[in-house]
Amino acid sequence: MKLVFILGDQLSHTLSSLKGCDAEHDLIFMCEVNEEATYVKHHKKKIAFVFSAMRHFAEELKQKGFQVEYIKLDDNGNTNSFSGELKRALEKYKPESVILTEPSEYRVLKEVEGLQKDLDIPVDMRPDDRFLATKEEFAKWAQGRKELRMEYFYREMRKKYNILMDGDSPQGGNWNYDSENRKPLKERLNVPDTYKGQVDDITREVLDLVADKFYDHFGDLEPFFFAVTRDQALYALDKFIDERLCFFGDYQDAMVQGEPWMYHSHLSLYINIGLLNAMECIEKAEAAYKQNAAPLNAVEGFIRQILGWREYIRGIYWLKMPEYETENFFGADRELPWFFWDAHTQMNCLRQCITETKENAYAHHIQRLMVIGNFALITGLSPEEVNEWYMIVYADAYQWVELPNVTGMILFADGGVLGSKPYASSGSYINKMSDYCKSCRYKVSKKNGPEACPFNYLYWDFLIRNHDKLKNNHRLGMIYSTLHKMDKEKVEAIKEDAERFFRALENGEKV
């Protein structure tokens, strides 16, 4: 008998470790462990989502005729660690070998590699072929390049898989249509609702468990509405393609108060856990374009997020770990403000985005990058604390995707490995792309003083503080030229406003 060990983010029936599995003789082993739910205190909704999806997946395997040993979190004797539960299973069943798919996170991989040395039986760790580029393929692409820009990697992936291609050229003549995908939502549209599933008996049991065991974790547990089976996730994919993809491109950067879902797909959590296959999402979007059901700018933008950004981020992660985990280019060390947990801030943009994160374990990429992330960058928050927060609060967060996005894209803490410039901005960008500023106590039109939008002066203060590290960045030349032309009184006013704001933060005042 062979024991197939399946991790919680590997819920795919085509998983490499399941290939060749003998339903009659082999055993599939899965376990819920406290260690994984608490190494950071994950959002309640994320824990419920993962445990419910795992339990549903185990039931599907049983219905297919497989023998499954499933350990629940509150089962008697649960050691609450992967290593402890695997050792218990080996003692109980005495298999001839262990088969598993390579973990997606460096931390778990190292734990598994340690187990390989400790166990007396062979361990067959297979590549995770759910990704579209292997680690080796990305490393080969990166070798010798001065800049590892996603755009060029994305083009290679388009060619490799013949996605949105017209022979050797991109469909429509351009590789990306990002310039067409930055429209603010000027008038209130009737945004179709995202997929919202029903709570069945399995999920109800999990929700009760999470409410009992993880009551002190961040976030709202209910209402719970995520898909927890492959069939539900496929329905969610079809619902997005049919109802929201057509406007996804135009409004993918737009933010509207009271509209947390907008035209985004909300599929990343299903892809990252294995309920959806990345390529099937890409192919359905491409088919919508070919059938004239969605415009090219929307389809290309959606595909770029999966075929380009997702694969690129994973490649950067494995190329740069473990050193990437401690990168801090700016030497930022400010503590995370408490309003990141309770949303008690007078800055309406942050209040909206953090509140929606608390409610849904979700915020779309511009909310994460240009509101929450922008604030973290320009105020010099500790990369370690910011990374932990992003890992805690989002249902689609695993370190392989979270760390490069936060350290590289949001905080520029890697010094430009991932991004060509820091994604810092004043309040004008947020005002352009959202309706948040209309309901804010601060005035986005004011640049200085107690009534001014803090993003306005904090943006310039960030550039002043980090002048020596950023002055030679070719994408910031015009910005620094503007800064150098400012009179001394203006610069001093910026510094004084920033100091006043930081004092208020440190004193625990509501900013």
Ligand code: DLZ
The other form holds:
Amino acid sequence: MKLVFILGDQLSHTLSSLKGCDAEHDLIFMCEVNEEATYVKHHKKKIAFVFSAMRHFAEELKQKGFQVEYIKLDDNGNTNSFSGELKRALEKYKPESVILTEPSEYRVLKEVEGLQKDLDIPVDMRPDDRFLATKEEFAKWAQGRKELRMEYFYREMRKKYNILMDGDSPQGGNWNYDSENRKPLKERLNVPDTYKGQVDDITREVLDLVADKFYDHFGDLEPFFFAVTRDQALYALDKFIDERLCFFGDYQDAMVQGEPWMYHSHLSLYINIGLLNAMECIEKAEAAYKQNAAPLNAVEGFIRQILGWREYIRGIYWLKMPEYETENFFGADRELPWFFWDAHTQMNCLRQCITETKENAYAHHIQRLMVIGNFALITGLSPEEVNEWYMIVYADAYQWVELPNVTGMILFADGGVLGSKPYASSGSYINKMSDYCKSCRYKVSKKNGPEACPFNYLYWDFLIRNHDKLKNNHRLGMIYSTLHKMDKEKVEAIKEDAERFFRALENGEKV
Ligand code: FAD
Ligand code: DLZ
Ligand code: SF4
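Given the form predicted on its own, corresponding form predicted together with the named molecule:
Now the full complex is given, and it begins with the chain already shown.
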């Protein structure tokens, strides 16, 4: 008998470890463990989502005729760690070997490898073929390149899978249609609601468990509306393709107060956990283009996120771990402000994005990048604390995707492996792409003084503070030449405003 160990983000019926599984003789093993729910104190909605999706998946496997041992969190004897539970299962069933699809995170991979040595049992660790580029393929692409830019990797992936191709050329003549994308939401559009599922008995039991055991974790547990089965996730995918994809490109960067979902897909949590397959999302979007149901700028933009960014991010993670975890190019060490947890800040953009994160365990990319991330970058927050926060608060967070996005994309803490320049910006970008500034206590048009938008002076202060590290970055040449032309009084005013802001933060005042 073989034991197939399935982890909580491996809920795919086509998983490599399930290939060849013998329903009569083999045993599928899954376990809920406290260690996974608390190594960072995940958002309550995320834990409920993972446990409910795991329980539904186990039921589906049983209905298909497989033998499944499923350990619930509050089952008697649960040792609450993967190692402890696997050891118990091995003692109980004495299988001849363990089959496992490789864990998505370095931490868990090392734990399983350690266990394999300790227990001296053959482990058949199979590649995770749900990803579209293998680790080896990415490493080969990266080898010898001066710069690892996503755009070039993405073109290789388009060719490899023949997606949006016209022979050897990209559909429509361009690889990328971003110049047609990223409009602010001017007129009030009727943004459709996101997928909202019913709570069934399995989910109800999980919600009660999470409310009881993880009451002190961040975030609102209810209302709970995520899809927790493959059928529900497929419905959510179709809903996106039918209702939102056509505007995905146009409003990809737009932020509107009271509209957390915009025209994004809200599929990352389902893809990351295995309920949806990345390629089926890409194929459905391409089919919508072929049927004239969505324009090329929207479809290409969406496909680039999955076939390009998602795979590239995972490639960087495995290329750079474990060193990537401790990168800190700027030597940033400021503590995370308390308002990251309770949204009590007068900066309306941050208040809106953090409140929505707390309610939904979701914020869209530009909120994560240009509002929260931008603030973390220009105020010099500690990469360790920022990474922990992002791992906690989003339902789609796993280290393989969270870490490169935070350390590389927002904090530039890797010194430019992932991005060619830091994504720092003043309040004018937020004002252009959102309606947040209209209801803010600060004035985005003011550059200095207590009424000024803090992003305005913190942006310049960041460039001044990190001059030595950034002065040779050719993409910042124009900005530094503007800075060098600024008169002394202006530079002093920027520094004084930033100092006052940091002092207020340190004193726990509401900024
Ligand atoms: P859409 O805007 O609809 O995009 C479609 C899909 O493309 C997503 O579902 C996702 O699978 C993929 N995608 C888009 N951008 C990225 C990216 N930069 N990296 C990887 N995949 C991408 N994504 C996560 O899945 N988990 C995380 O923990 C995570 N942390 C992030 C932290 C920061 C600081 C930033 C800037 C981005 C982070 N992202 C993360 C990437 C991106 O913001 C989310 O994937 C996206 O917001 C999820 O919402 P959506 O499904 O509506 O995405
Ligand atoms: C995120 C998560 C949580 C909260 N709990 C569990 C769990 O109890 N059991 C489980 O198998 N997986 C869980 N997960 C997902 C894992 O963290 C994820 O599968 C690994 O980190 C992948 O390396
Ligand atoms: Fe944010 Fe500044 Fe606009 Fe206020 S004025 S919402 S702080 S960008």
